[in-house]
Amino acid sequence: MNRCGKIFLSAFFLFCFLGGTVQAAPIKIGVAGAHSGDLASYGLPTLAAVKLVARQANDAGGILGRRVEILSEDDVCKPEIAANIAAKLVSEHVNAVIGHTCSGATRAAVGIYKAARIVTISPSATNPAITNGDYPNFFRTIAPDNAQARQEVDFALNVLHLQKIAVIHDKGDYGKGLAEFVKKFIEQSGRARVVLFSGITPGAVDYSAIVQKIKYKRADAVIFGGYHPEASKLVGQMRRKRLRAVFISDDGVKDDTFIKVAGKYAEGVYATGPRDTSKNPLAKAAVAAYKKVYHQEPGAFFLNAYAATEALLHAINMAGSTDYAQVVKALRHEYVETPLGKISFDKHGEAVGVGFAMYQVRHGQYIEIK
């Protein structure tokens, strides 16, 4: 190398040492979920939560001196799209993923992340099979469907004293999986009967055939596994047919969009959802930050996503790097204060300290039943 070249390199390294524009590589976090379509009311609050936490981290100097960068991808809650998105995020060398929103999409993507050794935390995918030990890279900040189904059945039997129950689902990984647990728990109880177990087709306009079956079976209640678009149609058609059976559903329905779409027919509907932590100071701060930017109330799974992002960044900070093994270790052994409370993760990736509660629509809003 000639003398001019040596002088140039010396000047370059001196420039970097004195605080030039060359910076450490950012921490890339993929945010994958339903950002459009019927289920966007579940995915968009997650994206907003991740952006807010990342902004706060960056304003404070980043994590380990590295800026947090968000790469968002819309899977519309469709498994085939989710798999393509997972491959794309892997090719973009993300360090971790917050998502996906729906269980079917998550199951399609999580194996791809596992092969690439990418930590994945979902705020909303509740299918129990995802934490059966096959995916050590997967974590979630919401309780699984078997816990949710148990809550629904216990409430139906111990509080409402129902005896003849129709269990309906949307045939998807989430809805059908939850419904199967509901059926199992009812049958194990010996105190009630499943008079009908059936699936409906998502997106169908007319559910009169299944409504007629529910009526014929003289069901005291319907426990539905699925999402709000189908639930709103089903309960509306039930009520228009003067079928007064109690309607109980899940966190796929515990969303303000269900109330808006179902209108007056939403009144009295029960649904399980994450425990109300609105009195937690960190939850109040998170909601206030959202309102300041978006000028409205945050939607479903916002706090779960906020907690997921905080847990991830805390683990990276405690690990001292984005190394996969070290981050996984930190997630499983380090507790972090979040809007959901003080949480960590067990060996299966389930959040310790997180659970479900029962809600009912009263006067146009979901109220937690104590």
The other form holds:
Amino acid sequence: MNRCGKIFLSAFFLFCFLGGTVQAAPIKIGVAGAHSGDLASYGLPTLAAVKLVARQANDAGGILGRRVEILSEDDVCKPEIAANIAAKLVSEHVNAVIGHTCSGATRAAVGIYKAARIVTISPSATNPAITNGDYPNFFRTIAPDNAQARQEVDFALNVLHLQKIAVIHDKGDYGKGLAEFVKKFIEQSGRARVVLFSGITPGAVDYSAIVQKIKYKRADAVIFGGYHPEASKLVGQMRRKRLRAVFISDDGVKDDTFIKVAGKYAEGVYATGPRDTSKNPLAKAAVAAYKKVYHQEPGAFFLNAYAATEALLHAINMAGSTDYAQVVKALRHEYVETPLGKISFDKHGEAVGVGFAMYQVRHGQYIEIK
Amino acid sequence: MNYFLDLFFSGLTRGSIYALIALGYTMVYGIIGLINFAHGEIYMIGAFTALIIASLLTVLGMNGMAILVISGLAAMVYAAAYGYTIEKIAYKPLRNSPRLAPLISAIGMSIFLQNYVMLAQTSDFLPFPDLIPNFAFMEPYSDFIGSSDLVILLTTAVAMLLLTIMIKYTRMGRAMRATAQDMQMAMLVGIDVNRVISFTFIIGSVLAAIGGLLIASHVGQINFYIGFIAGIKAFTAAVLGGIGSIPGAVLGGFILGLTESFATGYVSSDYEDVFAFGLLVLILIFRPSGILGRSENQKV
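Okay, that one was the form predicted on its own. Can I see the form predicted together with its partner chain too?
What follows is the entire complex, opening with the chain shown before.
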């Protein structure tokens, strides 16, 4: 045995020894996301998912003999609050973070986790720029926006054969990022024209001016990048002004709150969302576990968060420690069975085997279109 | 040309929404020189009350017009009670303090009411029923101006007229003007200043409640945060037109709404706020007290 090996071996034994003495120390997982405010419906299911998985792990004796402890922090999807929360979680020495919910908040926080060498897995932040290689600590169990934009454009051009498309967004990181990809993909295809590319102000009292502009440009479809409050207001005002253009949107709109608020105007709206995994037995078990505790259907990104937590705990188990480098290596190389299917992460941090499908509102429900 | 008219009417609708809320700001400022930041929240509470009463009455099976009238009245009464109470709790004890104190108190009240409604009701968006019926005679014009747009426009005009008449010709109006000019002198000649101020808050709150009901019905959704954004824009409209002046608030609302609409239509909706606030800066440079505001010596 050479010298290197000896050092490694002794380090290994030393590590085991240390592991033995601090066995009682829990594995701390930070859960950061929107737990209040108008986007709470995207963040709370994640918190519930992490709690359920952690409880199961603890009931089974913990991970590596250590209890899993959860530190939940509310960022209300605001980047400035997310940065504060990230600093707080770092100071509390969390081993990993599940979150954040929104792309803007995640972008603000992920650099802080990177500096502290903390693995971060988001169940819902879909902005493509986060996985451009700057953040080796970042992983996600949801496909990025460009995958979603590709799905929307392919559907609009190949299935609906649309010619003139207005691309509208809410000026936010998520909505605008998505809209820019949609515009790029349409222009690359050369088969349809982007007649209007414009941002609207979230929370404005009235969108009739932009509706008139869409009408004036004779768009036969609107592809909207953003969240459901603006989408329901926009589609409602379009229909009231007798504008029948097809409305296609994203997983920020594929939420039952959209149908509840937009009511009859929601009928016929298309939206992309995570592929339907309700046939997966692990997904069924996860949903059943949620219903047992909360007595209602789990909301958006619940299964993504469930999968993220399972992947994280699995990786810690495989790595045999909460050491940053080992956990990252395990996440990249070990496959794990989750409610989303069998997943692993590529070198950018994207989950392999997770994708989007197109849905349409029919009779007050989102139905997957094959 | 058609497109121009479309944009013009969009701007008019948006402008009358701003104007309806701006009237409340401008009235309170005109009497006691206070910017009532909780006014946007009164508007939101009015909308919530209307929603709760309307849902209740729909379950009881009443017809559309009755629901509109009863939920409207309930919203007005409830909002008026809030306006009256806020003035008594948050502003009256601070009437002789430095100007900054009631302003901070108003911001505090605004944050308190937002969070109160969020906790007592929900943080989610709620659907708001179409309380304003679709008039058959408006059908040919529905491409550019709907029934709800028309109702909002008319309500704003009528509210402005009634307020102007009341302030010019009634006893209470004269008392209000006297209080605005010199509160102590008004007290000396026997005007019950407290009553006048309470009355001002009640009228402002009633207007906010009407606005809340009409606008929520026009937009089709509400949540606890709507008052903040609408309030900021309405406040801008009031300043633009000359805060303290009632026709000024309406004019300011229209100018703001039309600017935003034309900016969206002919330039880009990305820059609507840039144009709206750029205009505000320009007007305040050349007319520091707003378009119809009189430049008078500082009161209080």
